[in-house]
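One chain follows as structure tokens, the form predicted on its own.
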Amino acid sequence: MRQRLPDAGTPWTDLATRMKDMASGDVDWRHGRAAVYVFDPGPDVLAVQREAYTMFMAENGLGPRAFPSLAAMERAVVDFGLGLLNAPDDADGTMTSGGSESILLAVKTARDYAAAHGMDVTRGEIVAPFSAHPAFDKAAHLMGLKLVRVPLGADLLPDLAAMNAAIGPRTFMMVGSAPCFPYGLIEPIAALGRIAQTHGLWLHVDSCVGGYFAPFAAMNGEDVPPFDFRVAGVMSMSADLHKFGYAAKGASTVLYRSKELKDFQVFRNSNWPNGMMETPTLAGTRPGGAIASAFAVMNYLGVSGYREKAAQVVATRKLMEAGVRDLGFEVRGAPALMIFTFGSDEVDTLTVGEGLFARGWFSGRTQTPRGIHMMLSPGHRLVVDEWLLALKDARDEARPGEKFQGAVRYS
């Protein structure tokens, strides 16, 4: 039955109690029980995130003349990202509401750039590995494009020969991820860049997960191959601030090799009563709180703070990987950062995942191959032993030959 707006207002104290009750069934991410959706950097960073957001929650990034503070903060955040990802001096970018918007904008920009340079992009094609995020499918659907998904190799990395063979006369864009979301693997961006340059294509690197993590892991001595603007063929990148930038949602960045490229992203229209309307992103109104939160957290943590968080997460991943192997599971591929996926041929991993969920642990799943997907943040270092005990119990509870029959869903 449809709910009706109450005739009279409700006191906030009553509403607060009611809303807390509504949240009683939510996953307990504050105690490390969520391995997706929430990125827990610790109470001090959460406080900075929250206070900066509320300080500017009424301001609107749509109006840089009205709110030059937000324009200055966004400029700083974008500059921080460009510097971390080794962009050339002429590079530029914008903040967005999240990874999907960053990816949609990169596709739109690449399409318009190709059209401006004489290509017929009607039913234009994007070549991407099977591991690419569904936001590329969404972008293709919205823009009347075709996404060509290419199978992975046995190592769960893009099959480079197959990627090259998939390029056709309508291809204007290629995609690689650093890391890919399903398996946490850094894909061979340098090799993809060479293919893109050979064919004169736009290469986008989806680093929504790793853009604000991989640079600090590399500083800590982790083996992180070149994946950013150091690779000559990379024209654009997406990197989420509300993941491992630890900013409040929703905040991401889309970055371009040059200001000239970024200009193809901007929407401009003066054919209406109020004169020129210009928006750099898909959104009109842009929450000032998200911009302020990103600015505050990045300045609060600095390089040293981000390096410390990255070290905690990588150490936690290595401990969990060792633990799942001891329990007879196989880690998929060779993860290097904060995501790992594991499974088993002896017991149905999706059934084990349901057992973990029944014990209060929320994680992602993969259907190809069947597995449990873990995206770790600093808070998980406190619950490694507890999680491994729960995993053992869930494994022991799963009956041989039993297979989970439900749909595998991320959302």
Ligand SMILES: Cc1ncc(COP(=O)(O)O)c(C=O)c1O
Contents of the next structure:
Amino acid sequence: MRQRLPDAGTPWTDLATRMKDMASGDVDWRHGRAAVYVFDPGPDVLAVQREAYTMFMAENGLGPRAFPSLAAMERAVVDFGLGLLNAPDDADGTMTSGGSESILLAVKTARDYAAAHGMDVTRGEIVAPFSAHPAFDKAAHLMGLKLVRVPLGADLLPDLAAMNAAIGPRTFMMVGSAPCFPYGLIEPIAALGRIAQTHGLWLHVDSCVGGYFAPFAAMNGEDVPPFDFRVAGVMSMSADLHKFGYAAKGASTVLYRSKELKDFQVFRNSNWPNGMMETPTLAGTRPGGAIASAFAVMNYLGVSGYREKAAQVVATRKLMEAGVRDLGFEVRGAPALMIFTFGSDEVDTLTVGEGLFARGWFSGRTQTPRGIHMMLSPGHRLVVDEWLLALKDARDEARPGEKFQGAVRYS
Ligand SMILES: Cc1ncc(COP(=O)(O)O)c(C=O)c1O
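Can you swap the form predicted on its own for the form predicted together with this ligand?
Full assembly next; the chain just shown is listed first.
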């Protein structure tokens, strides 16, 4: 039945209690039970996130003349991102509300750039590996474009020959991920850059999960191949602040190799009563809290703080991978950062995943191949043994031959 707005208001203390009750059935992410959706950097960073957010909660990034504070914070955040991802001096970008918006904007910008350079972009095509995030499908759907998903190689990385072969006369853009969400693998961006350059195409690197993690893992000595603006042919990148930038939700960056490219993102309209409205992103109103929180957390952590968190997460992943192998599972591909997936031919891993869920452990799944998907945060280092015990129990409970019949859902 539809709920009616109450006639009388309710005191906040009562509401706060009620809302805490409502959260009692939610996944216990504060104790490492969520390996998706939430990024737990620890209580001190969460406090900075919250306080900075509430400090600028009412302010609006739509009005940089009214709020030069937010404009200055966004400028700093974008500059930090450009520096970490080795963008040239003339590069530029904007903050957005999240990875999906960053991707939508990169596609729109690449399309408008191609159109400005004489290409007919009606039903224009984007060539992406099967591992690309569905935000590219959404962007293509919204803009009347076509996303061509190319099957992966046996190593779960893009098949370069197949990517090359998928390029046609309508193609204006190519995509690679660093890392891809499904398996946590850094894709061969340098090779994709060469293909893009040969065909005069725009290469976007989706580094939504990796953009604020991979640079620090590399500084820590992890094997991270070049995936950013150092690679010729990379025209734009998406990198989320609300993932491993540890900012409050509603914050990502979309970055371009030059100011000229970025300008194709901006929408301008003065054909209405209130004069010129210039919006760099999809949003009109832009939450000041999201900008402030990203600015505060980045400055609070600094390079040393991010390096420490990256080291914790990578060490946790290695421990979990070893434990998973000891239990007879196979880790898919060679993950390098914070995501890994695993499966088994002996038991149905999706059934095991249900067993973990029943024990309070929430993670993603993969349907191709069937597997459990883990995206780790610093908080997970405290629960490695507990999680492995739960995994062992769930594995022992799953009967050989028994197959989970439900659909695999990410959300
Ligand atoms: C590689 C990648 N791209 C894009 C996205 C979409 O980001 P968002 O959920 O912030 O829209 C995600 C989200 O997990 C991702 O992992």
